[in-house]
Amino acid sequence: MIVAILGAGPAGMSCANACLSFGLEPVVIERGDHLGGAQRSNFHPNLWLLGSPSESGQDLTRRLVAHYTELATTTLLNTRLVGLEQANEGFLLHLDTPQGARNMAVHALVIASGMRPYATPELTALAKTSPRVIIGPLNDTIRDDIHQARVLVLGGGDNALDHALFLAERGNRVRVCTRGVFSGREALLAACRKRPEILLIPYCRPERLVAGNLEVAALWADGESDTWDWLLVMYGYKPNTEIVEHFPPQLRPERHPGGHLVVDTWQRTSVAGIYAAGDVTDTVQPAIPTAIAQGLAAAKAIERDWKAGRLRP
């Protein structure tokens, strides 16, 4: 029994292990170029796994990533699925593939292409034109090269504080700012508030910001403009879950509001041999360790489900 997995991240290559284990054939399609997925750019201590306190997101993710190619798994990078068909066995994946159009049968599909960044439409369009605007915290200029600098934060929730007090112990001046109350833990907002060099704003958003190479400039709502070296996005995460809208309308999984999948406890969606693991679900807590056991338990499902009929091989 063939599965295609969509995305090679902690829950893609999770799922791909346990199917091997479960007697499935895992083909796993990643639209990128490498492995691991958001993970591999997360420089901070990955506090969730129990047992390795001080390991990084990207020292969790190389340990993954060299797990998973030892093992006897089919992977095409820098491919997209961009149409599904019903088959009679299951379904037909049209893909983009560095080589052409290719078409592939598969008999269950599960989704694990996590989540990214998000911003507003005009924060994505001020960051392609300035170095000096960072949209979600994955990234290695926020470790290596912000120091001593006046830094704008938008953003009120784990992300944003974090990343305030990760600046303020590396001699920068850090204004916050949220649209409404803070929403991070109230472990993070105490931190903030002990360090100097972080002024915590609520209710506030800035009326205009307009980014150069050098410094961002900020409009407020009173009137009153200054300059900043740097201005990080922190506003959350987004689920890649847009390809079900290439779907045809019988096999769209349903979704919630905010575009996450909707699966029951085995991780099934709504539409029969179509499974999604990973942060693409609305799972409790985001994070490695619960990407890697949806993986396990969408695999564990697939083998369920075969064995009971419900799939065709």
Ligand SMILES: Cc1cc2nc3c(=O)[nH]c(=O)nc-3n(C[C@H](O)[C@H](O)[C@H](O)COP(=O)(O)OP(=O)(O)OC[C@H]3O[C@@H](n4cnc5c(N)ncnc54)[C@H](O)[C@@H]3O)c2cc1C
Given for the second form:
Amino acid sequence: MIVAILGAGPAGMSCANACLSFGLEPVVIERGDHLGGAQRSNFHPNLWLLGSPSESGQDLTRRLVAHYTELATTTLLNTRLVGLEQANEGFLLHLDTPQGARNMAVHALVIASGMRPYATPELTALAKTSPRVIIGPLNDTIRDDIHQARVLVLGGGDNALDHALFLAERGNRVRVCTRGVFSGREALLAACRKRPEILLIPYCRPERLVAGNLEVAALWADGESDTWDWLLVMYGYKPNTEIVEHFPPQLRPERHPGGHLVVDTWQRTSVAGIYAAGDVTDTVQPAIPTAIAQGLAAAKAIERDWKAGRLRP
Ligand SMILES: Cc1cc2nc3c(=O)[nH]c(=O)nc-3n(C[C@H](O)[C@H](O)[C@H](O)COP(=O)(O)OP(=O)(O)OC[C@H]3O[C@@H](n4cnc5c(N)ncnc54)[C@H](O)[C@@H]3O)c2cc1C
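After the form predicted alone, can we look at the form predicted together with this ligand?
First the chain shown before, then all remaining chains and molecules of the complex.
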């Protein structure tokens, strides 16, 4: 009984681990060149996994990956799912692998492809033209290269505030600018307000941004303009679910308006035989423990559905 799992983050790795314990044969398909998912580059202390209070996301990921690599799983790195069709006993996956095109017959599919930082098309284009524009958190440049600088942060949630604090502690002057009110956790807001290096400005949006190799110029609504050494865009996240648009209509799982996959309490999507786990689902609190639990639940659901003859689309 072969289970294809898309994504080698905490949800995908946990699902593979659980599949083995339920007697299923997992094949993990990861489009990147590494295991571990989003927390692989998080240098901040882990917040939500009980039992490892001082571990960073990176340390935690190393531990999860070390366990995962000991398992008898098949992992295909740098591999993309480019098509899906219904087959007698489940699905036929069309894969684009470093060795070329390959088809794989599987009995069930788990989508565990996580989320990615979101930015407007204009800011995405700006980041392509300037090394001084960074989209999303958890970036090695933020950790290693930004010292004694002027930093403009766009966004008002936890990531914006968290990074403002991190940068202030490294001698940077930071302006955090959000278009409405700040929505980040109260404790982070209070900590930011205590730092003289941080200026929090609500209801603020630059009229125009121009980025070069060494700085970013901002023009504001009141006609003022200023320049910054770095621009960090912390607008939040978008689920990696575009892949389902390439599935035939009858095999395309339902999505919420924001793009997350709709699942029931068993991690089943609207298509029999296709499950989803982790940040791709509309989970209340995206986190490593949530992803690990959902990966486990998906494996259990597959085992049950398989035994009950419910897997066929
Ligand atoms: C700044 C920040 C701080 C956080 N801090 C914490 C914390 O302290 N504690 C905590 O518990 N959680 C934290 N989280 C949340 C945590 O990172 C996520 O909830 C968790 O990583 C979700 O795991 P996942 O497996 O669902 O997705 P991910 O970790 O995103 O993994 C998804 C994997 O799927 C791959 N992929 C994507 N698309 C495809 C595709 N089409 N085909 C194949 N593979 C694909 C990706 O390359 C990636 O490897 C934080 C998140 C952020 C952004």
